[in-house]
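Take a look at this one chain, the form predicted alone, written out in structure tokens.
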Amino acid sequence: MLSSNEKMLDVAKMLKETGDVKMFASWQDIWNMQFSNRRQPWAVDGKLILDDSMIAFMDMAKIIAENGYDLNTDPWSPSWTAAVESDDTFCYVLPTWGYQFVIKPSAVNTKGLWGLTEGPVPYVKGGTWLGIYKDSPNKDLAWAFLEYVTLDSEAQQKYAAEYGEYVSLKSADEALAQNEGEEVLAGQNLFQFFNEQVAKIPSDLMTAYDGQINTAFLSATKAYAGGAITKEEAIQQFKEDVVTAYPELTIE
């Protein structure tokens, strides 16, 4: 029932008609699926690329938010996190770390009546870096600190058990997928579920442009779906704001 984007917005009309429950907490949680699948990045050769995948979000927010599918909230707002705990919102669209953050910390009356799922399309948010001063005058420790953190199975094992965090340490999350699953999840075991979409995700199209570009796109596009201005415009600023941001890039 969530194997398309049409799909998807069949279920948010299904639910919304017959038991006036919103489909997403906010229709911005969507943007993760739609910019993982671009075709290509915000930028190439010095040009500003509008990929049709970034206008399809913009197509799919303006459906959500004008038939009343989300909850007509921010992401990380009091409100969004609260509808957790509310009988009237179905679902989230998060990253792995989405369920640590957000799920396990405010499920109260809702522990186990959670579950993962897949979506339309495999995604993929953001990540940390990690890295040592070329300077640091204390480089092996610097690096003893980095191979724990990243390296030890042990230690990613206990800190993935206790806060319920998918790690970027394959023996560490295929050793968890053993074990017994989270409770507010009524027993599914994360561990199994990411271990199976992270073969699926899509190659990372990020650029050094893509933090202000984001923001950008992300605020013409709730100004489109809120109604204040034409998709037509909406998009004619993003390019401005663009142009604004990086006077380098080439934008037709």
Given for the second form:
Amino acid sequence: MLSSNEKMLDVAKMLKETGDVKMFASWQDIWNMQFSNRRQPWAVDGKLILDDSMIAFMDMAKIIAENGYDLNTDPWSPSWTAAVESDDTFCYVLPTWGYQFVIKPSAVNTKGLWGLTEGPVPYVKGGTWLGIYKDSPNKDLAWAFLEYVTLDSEAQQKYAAEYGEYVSLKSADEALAQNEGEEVLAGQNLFQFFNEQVAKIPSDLMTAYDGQINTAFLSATKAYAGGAITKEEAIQQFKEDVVTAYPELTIE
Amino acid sequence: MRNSNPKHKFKKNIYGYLFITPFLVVFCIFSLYPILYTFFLSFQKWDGLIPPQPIGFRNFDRLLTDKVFFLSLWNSLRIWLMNYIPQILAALILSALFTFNRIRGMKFFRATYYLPNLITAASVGLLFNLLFNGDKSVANQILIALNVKGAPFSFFSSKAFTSGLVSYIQWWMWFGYTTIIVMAGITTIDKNIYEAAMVDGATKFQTFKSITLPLIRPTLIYMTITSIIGGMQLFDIPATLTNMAGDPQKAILTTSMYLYSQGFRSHNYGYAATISTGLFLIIGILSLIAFRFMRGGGKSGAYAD
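If the structure you just shared is the form predicted alone, then what does the corresponding form predicted in complex with its partner chain look like?
Every component of the complex follows; first up is the chain already shown.
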């Protein structure tokens, strides 16, 4: 049912027409997923690339906003979070940690009514890094700590079981896949689910420019989806904003 | 007094310097040095990792043709004007009411008006975002319950609304403070002048217009200049109200937000420093204009200020 973007929008239409239920809390939810649908990163050899999937994202945003398939709010706003418990919003599009930070803490009356499923595009979002300073006097201690927080399977299992977070250590995720599932998810085991998904994640298209460019693109898309400007104007505004943020990039 | 010896006097001076030293040291480290360093950085290209490279006036060339910079200046100025004019009017009316009439609970009102100023600006920005963001926001739910036509509204899609809201928040946060300062200015006026006016048969409005206003002019000049400085540096409210980039369509992108974006998001610290230097000059010019304008309004006051 959700195997492609078109089918996803069909479901949204059906939900709207049959029960006046909104598919998403915000159209911006599908951003991370569509971001993973690109074939090229934002910049190649100092040149801005506007991938077709980004144009497709603008179109989808417009369709969702115009047809009222969402609550017309921003992700992480109170009404976005509150939609976990509402009976007129259908789903969230979230990365692995979405369950831990959005669904699990908010689900009270909807415990056991949630489930995980695959969307049109597999994606990964977030991440961090740890390092050891080259002149550190306590390198051994730093390494011991680093090893503990990243590679200690038992510690990871304890942490993951408590918070419901899919961790970055395969052995821990595999061990946890044997346990019983989450109460909120009606017994579904999220580790089992994500262990299957991990294999499908596409290669990494990150650039150092992503932060500012994403902000500019979402801002332009929002103005277009809200009806303030046309699609051409939105693309023009986006390109101007990218040059303002990074004059070293060339734009076509 | 002629016999006080010069040595003693010299010692006194030493103590004077000693007393201002703590301020001077803190000022030099935390104000003077950053200002000079910003000025130095404005001639450099620096991403924060590699050492700064001098590039002459290239940053300033860019600044003079940067549409976004001028837009951000206009945004800051517009938001400030839309908040300062109502603010000074409200302060004058309230302080006139409070000082010329005996109003029950005056101290309570004065404290209440001042309260919004105590809340951290960042929380106020988030609070107003919460009130207006989304179809299910508090404001929209009230409007829907009242059967207002067209509700729910996308408030933050409207440039005029968002910009006006920032001005309103600034007004709401600062009119109490301004009222207190204006009232303090009014209480310094000699009672005899008012009595003389009463004897001459002046009405309350005449007294306010011809005695109070001219005599509190130094207070008003002080208020205006500090408000221009604060207003042109406006950052926290517009930054927390929407997406930090001045959405919708840069309607509330102030100069401080723009320099933050250039410095800490694009990692172009040299250009951010140039924007900062440009803003510094603009604030200097605006303060000077305000000073001249308000001072040059005739010398009818009881004393030259």
